[in-house]
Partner chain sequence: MIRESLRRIFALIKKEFITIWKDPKSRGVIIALPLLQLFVFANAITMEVKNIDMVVIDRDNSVESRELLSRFEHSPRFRKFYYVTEEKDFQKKLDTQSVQIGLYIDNDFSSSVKAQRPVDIMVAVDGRQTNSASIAGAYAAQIIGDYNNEITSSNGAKINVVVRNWFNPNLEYRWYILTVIVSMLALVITLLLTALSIARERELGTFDQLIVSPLSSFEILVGKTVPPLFIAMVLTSLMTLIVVAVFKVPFAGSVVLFLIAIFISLLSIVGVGLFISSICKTQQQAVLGVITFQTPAVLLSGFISPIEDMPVFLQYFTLLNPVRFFMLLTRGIFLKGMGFEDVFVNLIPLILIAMVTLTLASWTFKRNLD
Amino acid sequence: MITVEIRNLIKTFSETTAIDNLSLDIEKGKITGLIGADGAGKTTLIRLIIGLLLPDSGEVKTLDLNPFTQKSELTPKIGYMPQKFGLYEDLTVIENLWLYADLKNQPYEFDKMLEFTNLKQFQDRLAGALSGGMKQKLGLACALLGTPDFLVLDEPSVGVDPISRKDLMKMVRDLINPETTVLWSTAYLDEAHSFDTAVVLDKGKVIYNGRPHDLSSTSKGFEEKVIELMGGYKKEDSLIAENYKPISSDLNCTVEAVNLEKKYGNFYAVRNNSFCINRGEIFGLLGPNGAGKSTSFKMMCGLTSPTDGTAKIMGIDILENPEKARSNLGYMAQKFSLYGSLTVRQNLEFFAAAYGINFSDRKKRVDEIIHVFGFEDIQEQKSEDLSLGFKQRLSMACALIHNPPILFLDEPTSGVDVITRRDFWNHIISLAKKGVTILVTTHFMDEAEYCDRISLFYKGETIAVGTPDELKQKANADNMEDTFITLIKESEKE
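May I see the structure of the chain on its own, in the form predicted alone?
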């Protein structure tokens, strides 16, 4: 039986075709994964399926109902978790559950849900004060109220660690009715193995629809097969690295954390964090949500003061001389942190000035960066109108414009497609070979393999440091995802 029937669906926004003549059937009682990068069309398709958007043309039938003309009949049958946290952050966990129960005319019977999600001890905490993983569990719990016939989850695992992602899938499988259909969208290719059916979307079109096993059973593996379906990736020499002129230095330990601590009341966000990153090394900082990675990043950059300890950038103490220390640093934030109302060129000019490039040299340097990053055709576009891939490229360009010897990259590839991810890492590895020191965080465990060394962070402390192979050997695991989960669980036992 079929829960959703889609035929020749088209949806455009201005000059952009979000859904391009798409036809698809979603089977009843199955968990179907809708896989694709930001901008692939996942959210638009979901909104068309549940009647939040009208198509330009084509047909959609959801649970044998027209989602546009019969929306009032369809809505009570659907549990919907939107991409952005759709709850009320100024209400507590239990107050959010009460609210959604009232909206769905459901009784206040949450004990099983609270126990299963490990939210019982946090039910009086404001939703806005929860970690990313806890927020997603609460959002999913609200979507599950009323045992819906069709559960629609728009990137429920975005930005959460592998342990939380597995918890969310277990929660869905254990709490839904066997007849319930689930549509789960994600940008994480490694989640495909959790689904009954994998639908890969690219530029508004279905490029694969079938069993996840059939995609990964080839000798090329899942990611390589998807790259092939998207048109392939040709590795080229990094023009970014070729044109890079970092400051020369004989200093070996270019980034150093010295007993860093950050305390809020009686809570340690970071405790006794010490490490040394060598010149030209790619150092990965991995850990679950709430482990203290972002706090460490902010202290290393001088954006927040440590309770104790310090950090040194190119041998310069970040507390004693923050301005000089930061001049050696290029920082690419996790969320797009540029100015949306400024054009690509204006953003580059602003950051060139902010990083202290002389006015006489500024235009030449901006022109160089525009050429190296391939921004010629979009340099007059506002950055808020760019695709996510180009936004990420612009963020990196602004971080590199002053040729810093050190780069801090906070989830630089979050949400972009696999080809763009591959291209980013080609640039990162090439920059490291030129002697640039790189500190990077990521929730993509396959990306951890690119790091020279990894520090695994949990509950504010480093629980393991080593090369990817050393950590895999320590966990007796074949891949970094299993390594991550094993070492975290072992640390909990201790």
Given for the second form:
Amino acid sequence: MITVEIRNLIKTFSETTAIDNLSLDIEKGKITGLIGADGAGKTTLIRLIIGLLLPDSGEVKTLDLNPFTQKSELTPKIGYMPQKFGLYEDLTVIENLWLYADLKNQPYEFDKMLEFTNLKQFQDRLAGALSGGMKQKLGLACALLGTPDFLVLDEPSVGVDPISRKDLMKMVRDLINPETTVLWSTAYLDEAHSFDTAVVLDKGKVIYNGRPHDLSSTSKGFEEKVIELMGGYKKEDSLIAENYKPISSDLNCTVEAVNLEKKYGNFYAVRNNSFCINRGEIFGLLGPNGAGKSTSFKMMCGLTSPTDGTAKIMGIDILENPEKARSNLGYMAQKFSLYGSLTVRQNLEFFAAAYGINFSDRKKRVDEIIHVFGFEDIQEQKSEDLSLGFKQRLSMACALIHNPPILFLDEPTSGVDVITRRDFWNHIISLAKKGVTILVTTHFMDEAEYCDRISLFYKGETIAVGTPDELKQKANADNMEDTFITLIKESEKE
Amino acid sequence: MIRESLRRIFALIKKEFITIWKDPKSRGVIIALPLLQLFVFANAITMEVKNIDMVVIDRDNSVESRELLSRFEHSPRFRKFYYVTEEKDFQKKLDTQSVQIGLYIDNDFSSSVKAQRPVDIMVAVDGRQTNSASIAGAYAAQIIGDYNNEITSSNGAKINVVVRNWFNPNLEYRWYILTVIVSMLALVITLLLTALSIARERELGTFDQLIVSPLSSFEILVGKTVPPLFIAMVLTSLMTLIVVAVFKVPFAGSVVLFLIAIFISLLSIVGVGLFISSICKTQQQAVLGVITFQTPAVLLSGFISPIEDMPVFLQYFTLLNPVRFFMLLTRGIFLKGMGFEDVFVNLIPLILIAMVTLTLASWTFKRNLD
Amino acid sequence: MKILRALIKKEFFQITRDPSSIIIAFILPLISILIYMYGINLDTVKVTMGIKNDDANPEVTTLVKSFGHSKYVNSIVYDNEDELAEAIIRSRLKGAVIIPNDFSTKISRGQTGEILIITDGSEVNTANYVQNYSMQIVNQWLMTGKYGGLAKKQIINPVMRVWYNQDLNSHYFILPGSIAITMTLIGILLTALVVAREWERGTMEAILSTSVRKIDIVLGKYIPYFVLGMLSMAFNVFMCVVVFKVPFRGSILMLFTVSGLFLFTSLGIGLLISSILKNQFLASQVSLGIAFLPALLLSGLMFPINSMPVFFQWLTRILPPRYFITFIESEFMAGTVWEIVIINSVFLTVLGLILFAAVYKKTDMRLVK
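Go ahead and give the structure of the form predicted together with the partner chain, now that the form predicted alone is out.
Now the full complex is given, and it begins with the chain already shown.
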């Protein structure tokens, strides 16, 4: 039995070919993972399958219907969760559920769903005020309303912590029936490894379609195989790090948090947060969504003023002399925050100049960055038209453009494909070796292993600090994911 | 140090120009829309009431009454005449706005004129459009007055009023309205350019990125001020040029003074716009801010109703209104050839407004973060 | 129906969450009405004039005094002509009266006395007032004063009747007219961002993947803002009629029926902008750029449409406020006049339907990129 049948599908956008003569069958009752590099055409393919986009040519049959001509008959059978979750952030949890239940002609029976997602106590909270993990669960709950025959999830786990990801997986598996087909695009290969089928896309073509276990029995091995399929990753010396001119400094703590505290009313978003990061150290902030990582981050670079305590960058107090302190900083925000109407090159040129790189060096530096990040082909594209992964890369590139001695990276790799992630970390590690101090948050637990030290953050407080090995020992676990879950659960009990 | 600062400011200015200028739709809104509006308003708006339609009841139907009516018929201001006999038709024509004015001549008209005895003529105007109605009424009174002078046999003293209209000898309404429109369109566009700029960056998260960069508040302020100011200057000069070249309004004053005056005026409006933008978190709020500022600023600028006529507290309030001074200066220099001293006096409030709003804006950049 | 109801309910929740819609619907009208009420006055414009009297005859000083006594003129006596000229350039004076030294001599001989009136022509409106007031005062003085017997008599006396507004109170037409301007702004601003917002935030994508129909999306935007707009309309009327005591001679039912038609067109403009541009930044720029000035200047509230060149008279026919202003002023001041109601309603309905069709056509049910 086949849910989706695609034949010779072609879709182009002005200059680029997003889907290139693609044919694919998606089996009924299976969970199919859609993997691929940034810009491989995952989102476009998904939108074509459910009739949100029209193709240039080719045929698609979804649930025996033509999505391009029979969209209105098809949509009631589909549960779709788009990349931004499709939630109304100014409606409450329950109001969002009401809306989607009505749109799908379903009764207001959410008890089971609310129970399952732990959203019951938050049902009157605005969706915009939920943490990333909870938003994602609500988004999924809305997509699952009316038990669709075909559930389509576009990168549902971007920016979500390991616990929430596990919950999400469980939710999907428990709430669908054996007849339901699931199409799930993801950047997490461990997730994809657990699915029935994996489809790997590259440049708008299917380069692999089969059982993930046929490639490898372990998720680690699967990752290597996928990387191989996608053209392989050859670790090269980081050009960025090579070109980095280290700044000599005999400071012990290049980044220091001194009793940082942020209080909203009676609620502590961050409490009593102190740490000292040494020169050339990679310091990871880990924790579930909503634990206060981003708030700490914003206080560290002076975007939010702390209610108590302060932070020092290269020994300079961020409250007393913010401009001077920040000139040492490369900052990459969680949300894409570059100028959408500027091209890739213009964005880089702007940040190069904003950080005071003089005119003669600027072109060289921008060319260099474009080369290192592989932007040659897209340098004249508007940055708002880039795929999620390329946006992340561009943000990273802008943060690095001025050779800062300190880098603050807030979820730099969320939504980025596996090869690019490896490349990112190659640069990060090489830069750290050159003496760059790095503060980073991530939800990829394999990435946490790259950190020199980790601070585990929960409910506004640090619950553990140490090297990855120390933490694993403490939790008595053999990988970071279990360490994370164990330590959080322990602190929950206390 | 200064060179670095200039470099950063220049980068920001370049970026702003690209954002404003790159999108053809945005170019259309900023340049084509005001120019189009200038042409439409210039041609359409007039206070001279023309094409007046009139309903007449002539109960007298004599040589004298027809003579009076022929005066109306020959006046270029009056267009159509409806001669009716029933009062209810008279009423109906006015009710349905088929006419703006009605004339009622009673049956004792010719006999009174012949006997040189005073007689009334009723002129009914449509008070639903009080403005044009009273003007039309005045035209009618004038025609009647002229006729009066001819038929009155007695001689006597009278006063001849010689009117000299300075700066605009024929009282061409277009001269006046064009200078007003230039400043109003400049106001609208300048506010558009500035009021959304920071709010939009806040909403999209790019403002955080700016704050984290070494750009200081002052540098951001300069970078955010220069591009809209430049564009607004070019647009205002262009519109002024059109007013002089196409609409043939004589430019009486000094070009240099005019440029200085519009520069300072636009700077103060940029200040207001940036201040609105700096206190808004979303574009929707900024739009709201613009409307809340723009509506009173235009209505209370003295253009629609003279400032001297407002209640005293409102008169003081208009001292905070940059549009008031902006219009006074453009009109003053353009039509009246205002000199340096007078221009300077009117620039002072604008400079103060600009200083206060720009300072507040740059101060708010860094506050209002949570 | 269920889907439409859900979309409407959702929109209402969003309205209650976001204070800006409420501010647009109720605070904006409040501010406008206060301004039009207290800041704008079109009937008794008071002008400041300079007077220079070169005639030493004491009888002429009574003329100077009658300028001082007029409630329309604020007079300042000058001795020096240069100072007078300077004051006009500086806009301190709107005009001046100069009485030459042979004025009374000529009049007492039954001849024509000359008086010079200077106006500041750069402000055409006030220049006209200066001219008319001065003539009235001078003639009045001649008829009633010492020289009254010598004056030439007038036989025909035009009696001015201002129908529908006997008190000549300009607020009686300005306030209802201002409602039309405000409602144009409200209609456009309320809706200009709402569709663009859904595209930008990605909620449109989610909605489109459910079984909504095009008509649900379109009506789901029209209906809630129509209701909010009508509430705002009621608030406007309440302020005008109850608080500021503007006489209302028409029928409330008729007023709200035609207001509904008008709101239908305004909302259409906003929704059309929003659906075409799908971008909040551009949508707000366009709506701010077109909503305010044309409604204020071309709708006939301030400037007579009849006096415009024919082409521009036709152009004003695409402006919904034009019809609404004609209707609302007439409804307030003259009561229901069927001809006026019908013709303006027909135009509003046609415009509204065209806009509705355009919005429907521009509502995409699929993504473009």
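Remember, predicted model here, so these are calculated numbers, not experimental data. Under this definition, the rigid core comprises the largest set of C-alpha atoms superposing within 1.5 Å between the forms. Residue numbers count along the first chain shown, from 1.
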{"property": "Yes/no, residue 298 Cα shift of 2 Å or more between the two forms with rigid core fixed", "result": "no"}
{"property": "Rigid-core frame, C-alpha of residue 323, shift of 2 angstroms or more between the two forms", "result": "no"}
{"property": "Residue 482 C-alpha relocation of at least 2 Å between the two forms, rigid core basis", "result": "no"}
